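So this first bit is one chain, no partners, the form predicted alone, shown in structure tokens.
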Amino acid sequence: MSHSRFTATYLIETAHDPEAAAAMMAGEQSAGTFVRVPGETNELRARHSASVESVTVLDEVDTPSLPGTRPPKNVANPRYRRARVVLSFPAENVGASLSALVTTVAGNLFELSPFSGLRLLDLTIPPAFIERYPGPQFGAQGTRALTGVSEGALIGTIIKPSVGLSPQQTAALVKVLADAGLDFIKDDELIANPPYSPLAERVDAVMHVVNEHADRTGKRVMVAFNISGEIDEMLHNHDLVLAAGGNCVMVNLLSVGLSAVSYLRRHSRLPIHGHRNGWGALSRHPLLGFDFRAYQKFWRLAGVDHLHVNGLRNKFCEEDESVIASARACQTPLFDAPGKAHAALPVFSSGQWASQAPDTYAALGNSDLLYLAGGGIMGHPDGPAAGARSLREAWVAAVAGIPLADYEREHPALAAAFRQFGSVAG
């Protein structure tokens, strides 16, 4: 494919013949409309239309997958066929905006009547991008010199309850988990701002037990404070946590958004922990929306350094497989150009504790992530600390190979956590 072009990457359900639906999905979504109107030129969609390159017809079904799906006239009983697309676009008609990006792969196509089931499921990223949107300023060899971490997996958690607290009650609960020699500790997705535990006063509270930490063990846990909200304020309150000393920000993305994430990027001079809560409704179905290995690549490109993308055997509706799969989407490169990968961290977290750490890094094959447990620190039987040295001890007997089984007979945390959390497998 030239350079003068990128691709996304579809799958489509239909009642109407996929190659005239494709077609239609690539006039929607460049140059066509229903009619030709004036102005539509042979030259002008020579130079901006969209192509079909490829229609590969996989299955057929019953029912519609997805409701207002109009099949064609004078079909008694239609069946749906579903496909994998590829459309390939005019680099030119989105230049180097990621709006307009988003915007081209990801417009009206998902209300188009002739579809039940129509998913983004990749995309390539235009070169015009490279240069515009320098993509995450730390991801994980940043994150990793700010914490001191050089190798294995960044063992952190997360602040529980999720909202009540007062600063002065989350300040006592950080010195806890700091003490119990964690690498992250994060705000919950729920609290930013709010009266009871404004954010100046929390980043104030917490930052003195984390500095007086610091001071006393050489070891400077990274703090993610949620700092979403307009612009304006994000740029305050990012300078905020800044001052005294933080080394992180957090932010909501569905919830703040692309535009306003790039901006934060090139004001930021701290990672960027992007939390993707309100995921689901724009995944859950797996005929509709995005799949998170296309939708990544508009937040690496705003330039997030971390991204969560759920844990193994997780809370959630999100199969193991689909984790793995965003996982490693995060740290493949998104361009060719020596220095220009866009890596992000991927997070792993939802129900995790020691028994998860072989599989995922199985799976995976490395340990640059970061491995966010909550009850599986704060339940272990015999405390923080000892659940934060759970999970160390599992991450180490994953990456030597050695089973859980055999490792926790000598390391007393590990074999504490079964006891509490579940039974050892294999």
Contents of the next structure:
There are 2 protein chains.
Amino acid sequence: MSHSRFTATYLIETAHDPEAAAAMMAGEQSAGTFVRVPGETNELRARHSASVESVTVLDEVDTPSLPGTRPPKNVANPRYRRARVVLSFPAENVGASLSALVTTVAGNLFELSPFSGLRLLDLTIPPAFIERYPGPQFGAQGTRALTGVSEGALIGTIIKPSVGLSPQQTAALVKVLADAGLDFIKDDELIANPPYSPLAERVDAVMHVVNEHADRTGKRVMVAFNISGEIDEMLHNHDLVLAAGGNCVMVNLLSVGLSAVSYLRRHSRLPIHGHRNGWGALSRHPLLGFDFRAYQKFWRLAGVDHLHVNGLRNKFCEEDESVIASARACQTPLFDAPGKAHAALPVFSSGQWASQAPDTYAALGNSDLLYLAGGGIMGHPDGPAAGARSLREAWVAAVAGIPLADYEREHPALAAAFRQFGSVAG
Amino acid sequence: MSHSRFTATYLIETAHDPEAAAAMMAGEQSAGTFVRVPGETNELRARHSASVESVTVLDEVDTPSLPGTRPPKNVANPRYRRARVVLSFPAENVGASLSALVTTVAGNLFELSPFSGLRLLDLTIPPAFIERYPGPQFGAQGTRALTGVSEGALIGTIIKPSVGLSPQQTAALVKVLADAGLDFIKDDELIANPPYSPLAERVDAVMHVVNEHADRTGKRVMVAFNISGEIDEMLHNHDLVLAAGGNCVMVNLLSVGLSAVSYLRRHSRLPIHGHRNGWGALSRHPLLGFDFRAYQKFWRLAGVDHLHVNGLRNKFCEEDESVIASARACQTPLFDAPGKAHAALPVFSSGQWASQAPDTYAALGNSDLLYLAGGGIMGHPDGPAAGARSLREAWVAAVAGIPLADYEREHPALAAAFRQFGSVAG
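Give me the form predicted together with another copy of the chain now, not the form predicted alone.
Every chain and every other molecule in the complex is listed next, the one we just looked at coming first.
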């Protein structure tokens, strides 16, 4: 019997005593319930109970952040205290099961009535998972090897419009983007295998362009084909991409789920590009759901190679600090064991152009990332090739520590990008 | 080319013009983006664009419900208007793909910066899904056939403590519960296939009891074994349950995901009992995430037979009206086509005992449901058999329209339940 434990860290808000509320969380998610039940011996409790490791009270507020909570009886004007809670669980409770881990740290907890807020901030992963979950197969290093980009940020884009392009129209656009010198091109999350662009036909048309481009230039663009769908379909479509010489598949993580991605990983011979659309529903209220620091660990265990993290000064709601925290989290080793970092390559996107490169590099401390721009490439006044060049120049300057305002003097593509987009942001 | 469309209904909150905000949602999730991009012809837009069908402004508030929103520039004191928005999408955009449907109606929308609230309330399913997604294999009727309960609510319970019981301890408890006369017994969501209770051993021990009980009494208790896990493991464990004479498998839906459940459904010869732990993270804030009315449709498409809906006067945060709306939704046909209702059996649980039966029946209008009690059975003063009897008596009275206060006069188990639990609730 192993006595090892793992921890989960939460932000809670409660009108009850925070220590008692934390104890209730521990009981609900392990051997205890509110009332002792038959069969629940002291020995069983000692072996299987979750424990409250710490409760750090933070601030307090007058009104509950979430509805439905039941404050203590006989309290006229309840105050809602926020606290950081660390629970520990016996590793034995979950074995090496990802779904059991998720249910244990993030199951019924969110609905418990003493809480007017409950968010999973972080967790540790029991060592038993190392063997069963091999993690990302390619990550940063493998993606660099496949694209031949040995240093600096990988520069990419998204095929737009999101929906409606035929396979031939898509291939024509991919030709423009490949000729522009990009490292990476991805399908939009809204297009997978629809009747107007069956994946088999799209792979055929696009890979014809990619292969021809590779033969001509020696550069093999990575195209992430959106294979999201039913399990059989995903495996089949992975095989199609592989057979056509493709080197990446994309999955809408939340739409297919953890077990499907984990299954694909075991079959896959290509990097899995993980799109997190839907994530807002799980994260946007600060006292509900998940921090990405916690959530991304599940997907890295499942084996996702690339993980979207939004971008600095993005067009969505997320603050820059949150974006950087997410990217750092993807690069932080999942296990202490050597060679078991299970790191994923963070993918920056949304409103990105040359200007965010220095801040992104400064905050992250490295350029092991995929940097996706749309308008920053297609909307560049001198065309897509100049757009791609402006991004690469910005990243070279960022890594070298040269201010963009200096670097653009001798780099006309970068200068033109600032003239075009400079008033829009940053 | 099909011109059929499907709709999605949202609750939004925005400081922008609600019509313009709705148009942005439609653009973001279909052919349009904020800026027209190359390749986006008028023909493509006409064929693939989502449309705003209606915008119904509701109330307005001073402060945004969610952080991160960007109000219009040059507005000193923005007001946040709430509105009900119906969008329609071309069915062709998603084909017959469940993951594409989810990404289309519930993808990046939640993070769009004009919105300080966005929740998916409901959606319709394109007819193309009928053929590809056969839906629940058993539902209410199939579950009744397997359990031999031709009318009235099915009465069940959950094995507690949640974690820690060995296979033999579990089997001993199942014997007590089967002898008590229950129709249904389920694993806790926290126990699937852990080292201390490997599923194979648990199935073996429990089914020995169940089979012996069936031989002796003619009644075959349905036991929902929690097979949640990796895909291979779930299929393997389904087969184990089937081979041992079992007649139900349980899955933690959110922990394994839609594609995994859909894959299991195609393999399964048993009802799939769907546990929705984790659902609170997606639903608890009223202006974020999902109404269950919308969310349960995805799982019925994937083929879940039983769906948890909480219970009246439950120990969690959910209001009674929401519980009933969820249960009704599970029973509402998914398609207009005959024989394609895809209905799931709603599962009531959490703090349930005899007292909630009349209100549940009155609100739902039928007894095609699974009614799970824990303390209401094991905590009954005259033992588990009397506990189970009290629940069945309450349901007979509810369906017959006899007040429990009258019925308990000649039904001592029911009377004892009220003496024991009457002060606790309802």
